[in-house]
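First comes one chain, alone, set out as structure tokens in the form predicted on its own.
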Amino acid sequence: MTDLAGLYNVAEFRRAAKRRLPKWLFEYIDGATEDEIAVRNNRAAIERIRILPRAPFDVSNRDLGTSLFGRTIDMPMLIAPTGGAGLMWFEAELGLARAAKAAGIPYCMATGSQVPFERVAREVGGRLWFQLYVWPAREITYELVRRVAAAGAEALVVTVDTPVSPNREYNARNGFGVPLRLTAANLTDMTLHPRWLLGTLLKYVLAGGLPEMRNHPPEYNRRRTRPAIAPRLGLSDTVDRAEIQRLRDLFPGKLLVKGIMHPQDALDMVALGADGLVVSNHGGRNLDAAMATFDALPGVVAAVGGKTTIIVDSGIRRGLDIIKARALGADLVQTGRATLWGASVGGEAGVTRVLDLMRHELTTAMANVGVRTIDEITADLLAG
């Protein structure tokens, strides 16, 4: 049992994720896409921010909560969507949902979940969010979208940055795909990381098979290990500006759009009424060459900033970066990796260790900026 008292930032978790899963399930995590070089550009774009602080004032009563869409929350990010995080805990959807509703935030679910959204809204509620890739059967599509809206999803979040299968060659040496290559080097790995063959595959087994892709319906819905789901369920390279006006037109609560980079493309999901932006390069996972989203950013807000939610994903690590993000005019970020960490090594207890790491370096950090709130995070903080 790892002890997750012992970890003290994000990096710590990441080495505690590697001892623990079959270097496939780790690679599938950490990897990017090709020579990696997006994922190592986030890092660094974050890294070249200079804060200004000021002093000295009083910032002994220091508040991160934030209004998101009129209703507060208690610090500002939350949980992206992540698929496949239930094969790295044992239904870890469910641990990534009660730790952001005790951390008062909201959290995202991904599409490729292995638990099933609805019983995530009855079991633990909070502030649910849904993450959409749009099929090329477009009527299942619409049918899912019905679906977390019946069941009370607050947002939808629709992924726009993966109209195909990213080049990530670590996954096929691995055999990692839909459905699984099982080989002797990964059986034998899997072997090899017994806390995670114990804790997590043998409980989906024993609790009735191997992982599923829950979300999809039930006539599609395959195991990992059987037959590749069919085509209709894949990616799609034929979503466009229409498609996006037709899912505002279908789901009643908020709408995000997820992958925007560029400011002309910012104004148009505005302007088809967009309630959210991301801007992201998916964590450097599918094009190697995209500009790092601390690079984009500025130019979002440039375009639309004060029109609608900007959030920003790619790299955050610490409390520190949110506060470089706010600077730069996003309303909030979002996190994948780090939370996804956090469930691989220690399931909701995992998750709430990291959240609870990157409050303490937020208010930490704020009052050595010298803000007591939020909304006193500026771009007069930035230096030069």
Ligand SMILES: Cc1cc2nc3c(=O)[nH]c(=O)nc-3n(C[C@H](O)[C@H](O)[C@H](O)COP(=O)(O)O)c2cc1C
Contents of the next structure:
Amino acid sequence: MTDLAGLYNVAEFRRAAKRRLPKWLFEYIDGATEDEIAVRNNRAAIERIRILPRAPFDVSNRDLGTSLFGRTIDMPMLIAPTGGAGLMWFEAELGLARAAKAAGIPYCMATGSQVPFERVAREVGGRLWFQLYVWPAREITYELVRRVAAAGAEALVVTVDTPVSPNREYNARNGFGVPLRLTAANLTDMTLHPRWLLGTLLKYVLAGGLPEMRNHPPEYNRRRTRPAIAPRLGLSDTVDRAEIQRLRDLFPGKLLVKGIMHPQDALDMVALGADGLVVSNHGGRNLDAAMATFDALPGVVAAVGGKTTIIVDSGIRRGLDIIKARALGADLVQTGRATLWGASVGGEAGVTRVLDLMRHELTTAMANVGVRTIDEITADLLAG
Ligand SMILES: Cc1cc2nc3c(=O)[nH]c(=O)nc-3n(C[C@H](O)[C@H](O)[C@H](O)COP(=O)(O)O)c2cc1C
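After the form predicted on its own, can we look at the form predicted in complex with the ligand?
Next comes the full complex, this chain leading.
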């Protein structure tokens, strides 16, 4: 077991994940698309932001509480959906949900999870959101939406930035996929990472089989029926505004749209009744020329700020980044890789440590910029 207390920031969690995971899994998390320009731009845009701090003020008793859909969360962040999380750690989705609940923040589960949503709702609870990839088979998609609504999902997060499979060359080279494809190269890779092999894969085998897609209908996970149904449960390149309207009408809870970058799209989604938007370029994983999310955020805020909840992701690595996002007008941020590296290194305890570090960084930075509450973080703090 990795000494979690000996890891002091997200970058160290990334390095520890690299040691524990087989190369093909580490690359699946860490990689982006093509020449990895977008992922670098995301970080560059965040790193460029300068704060003009205020002082002296009494900054004792700092409060990280933030209002989200009429209820308070304990800091302005949530855990973003990451498909395949359960490959990193045995049933990692349960650990992600437990750590989020203990930290007083929501967890958004991905469609492509190794634990079904209903089980997380039953065994963990908390503020659970569900990320939806609309499948070509619409009737099966709507059935899934009804299922997660019945299980108590607070929000449905419809991802709209992935109409086709992105060009991720490392995945193609590594033969990455769920169910796992056991090639000679990745079998060797697995045996070179015994902590993952015994601590994760073996646990699945002992529990009855290889990790599967547990939100998918059972036919998807049976070797005999899978070939016929798999193409109907892939990505859909026909998701349009009318589809968002249908999902809005179908889902009784909060509806968010993830992958919005353009102010006009933001306006259109709010007009359709979206309760929130995620300004996201999927962590730079889809379009390599995508604008950095922190550069796109001000346009979206100018268009719909105050009319809807705005979440930003792609490149958040420090609590300080949350201050930057709030100063630019976002309501909250979400983390994909940061918390997934936490799960990869230590399951629930790893995610908890990552969230603790980010909370500590945030409260330290709040004192240093001269604010006591999240609402006091405004555009006034931005230098120039
Ligand atoms: C391994 C991995 C899997 C992901 N899977 C999904 C997914 O299934 N659905 C989705 O909407 N976003 C997915 N994302 C994107 C995240 O939700 C989020 O937008 C992104 O990770 C944010 O960037 P960050 O990793 O720099 O925090 C995934 C990201 C990673 C790293």
